[in-house]
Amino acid sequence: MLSQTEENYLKALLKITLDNEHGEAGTNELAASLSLKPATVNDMLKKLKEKQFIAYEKYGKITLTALGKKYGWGIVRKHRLWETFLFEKLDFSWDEVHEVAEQLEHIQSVKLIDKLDQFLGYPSFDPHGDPIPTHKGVVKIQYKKLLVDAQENETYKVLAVKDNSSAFLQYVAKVGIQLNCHIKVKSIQTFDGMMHIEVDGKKSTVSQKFAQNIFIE
């Protein structure tokens, strides 16, 4: 059984390595994502290596082993199932579910999580549009493009959000965007990428940073 701290490390490593085309993570990058000092991270990396969750040499890059990926996806599965339960069954808003799911994801009962999955009807995606791994560890990865890559005078469907922070999700809701809604790109400023959009008749102006965090098709 892993400690909560070890689980948090594996989940953070999974996210970083998925975003890296080489499937690697750096010590400083990991430390920054966990808001810890590199020296503290190094101590935990030694433990994870001893347990065969990662491949790692001091001052080198970190990669997850097959075992590390299995456990990492298992934690992600629990997190996203709890988010879905909170959102669909308990009327939490999508900017509230992440923090609560962070606590619930450490529950160890496999039976409970499998029953939760069944109760929810085996959902494929969580409230933010992220794929939920199956009990066998199968993940349905969507190939997504970002709103920042959109063209003028085109309409797109929102698939997911990249930033799950409460501040961003509240801003997204204020603009009127939710999963599966349609965004019409009215115009894009050449100078700074500022984008004028319309969602269900509501017009807004959003920044390039905003557009880099909305997945579309």
Second form
Number of protein chains: 2
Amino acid sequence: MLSQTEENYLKALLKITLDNEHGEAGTNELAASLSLKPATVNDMLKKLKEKQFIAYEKYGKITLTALGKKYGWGIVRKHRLWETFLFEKLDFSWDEVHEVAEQLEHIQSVKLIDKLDQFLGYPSFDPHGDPIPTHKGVVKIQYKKLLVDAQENETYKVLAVKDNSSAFLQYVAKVGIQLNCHIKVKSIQTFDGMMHIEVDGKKSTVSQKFAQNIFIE
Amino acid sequence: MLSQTEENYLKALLKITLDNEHGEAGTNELAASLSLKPATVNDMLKKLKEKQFIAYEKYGKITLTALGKKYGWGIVRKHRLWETFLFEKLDFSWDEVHEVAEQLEHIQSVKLIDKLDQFLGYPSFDPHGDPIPTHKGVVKIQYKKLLVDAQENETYKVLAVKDNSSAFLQYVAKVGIQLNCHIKVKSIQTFDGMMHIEVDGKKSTVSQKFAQNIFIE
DNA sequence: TAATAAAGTTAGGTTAATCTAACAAAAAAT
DNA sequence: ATTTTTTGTTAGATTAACCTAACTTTATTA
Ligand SMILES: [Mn+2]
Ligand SMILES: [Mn+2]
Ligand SMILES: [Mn+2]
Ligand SMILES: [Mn+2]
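Show the same protein again, this time as the form predicted together with the DNA rather than the form predicted on its own.
Whole complex next, starting from this chain.
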């Protein structure tokens, strides 16, 4: 059985390798993402390689093996199901769920997570619009683009948020945006990408950085 | 914040001191209850004393301070609320809940546990009939006696089970006993305390040891 | 291409939580 | 009142997960 620490490494590696085009990760990158020092991470990499979760050569790039991916997705499944539980059943707001799910994702019980999945009605997406893998590990892919690529005078449905930080999510909520709501793009400033939008009759102006973190369509 | 290990020590100490008449515990006793060696426990006792959770002198008995009791009851509250959740909402049987609750009791989030309490309708007792302390720490005391002290030809309501082991609980269920069911005591063998009982029309013979682990009335 | 910067590794150290083996104190039995 | 048993303590070792400081390799830039 994996330790909490090992699970966190695999989850971080999955995220990084999915974000990077070649499916690779580096020691420093991983260390930064876990808020650890590269030296610490280097030790763990040897252990994870030994246990066949990663492929890795000294001074080379890190990739997840099929086994590593399987475990990584398992943690992600648990994380997202717990977030859904907190949001749907316990009235947590979408900016509060992540922190608690970071703990709950490490509970070891296959029965628990499958029963939870059933209790929630086998949800396909979590409160941030991220897909929840099934028991078999199947992930539903949603074709989506970023708000930053939207066009003037069009209306779009919000499918997900990219940044899951509490600060961003609270900001998003304040503008009136929530999952599956509709955003009308009134105008876009070509100089700096500032966008005038309208959500449920409420008008706001948002930055390009903001628009890069909202998934639409 | 307490480590999981420290929390487990406080929970074990609470159980032992409540069971022992003088509210005291010993090093070996605690070690046995945690499946650890006395030497290991001895080290931790120094740490817990330093942090003011216990009162303790070298070669003396261990007692919990008010602070130690407060934290201990906090863990017990979480444990029992999670057991109730697993039993009521996720269809776990009463012999399966304990193991998973042992993990869930360590999740750190006051909001989570209070919302869970609300979601469950502020239950007063867990699936084993044990009282669940309120947010304020108030424990509802139930006056109960043991089945071993029952009388022939009387009928009693089952209030709780003393032993929470999976093996015992499965045995209890097989005899047809569940919480709040009624047991009719048909006869008692004075020699060895064997008891002939009837539950929902189903007759069984149970040992004295069995009868010492069922709370009634 | 040589210098510099960035990325990655190694050596050595810390802390929490465990252990075994040997020892000391207290309690129980003879 | 001794002896024996039980209980509790100490010393020293181990493992996982972290760190800092120094070093090496690879990549970038001048
Ligand atoms: Mn999250
Ligand atoms: Mn999420
Ligand atoms: Mn339990
Ligand atoms: Mn219980």
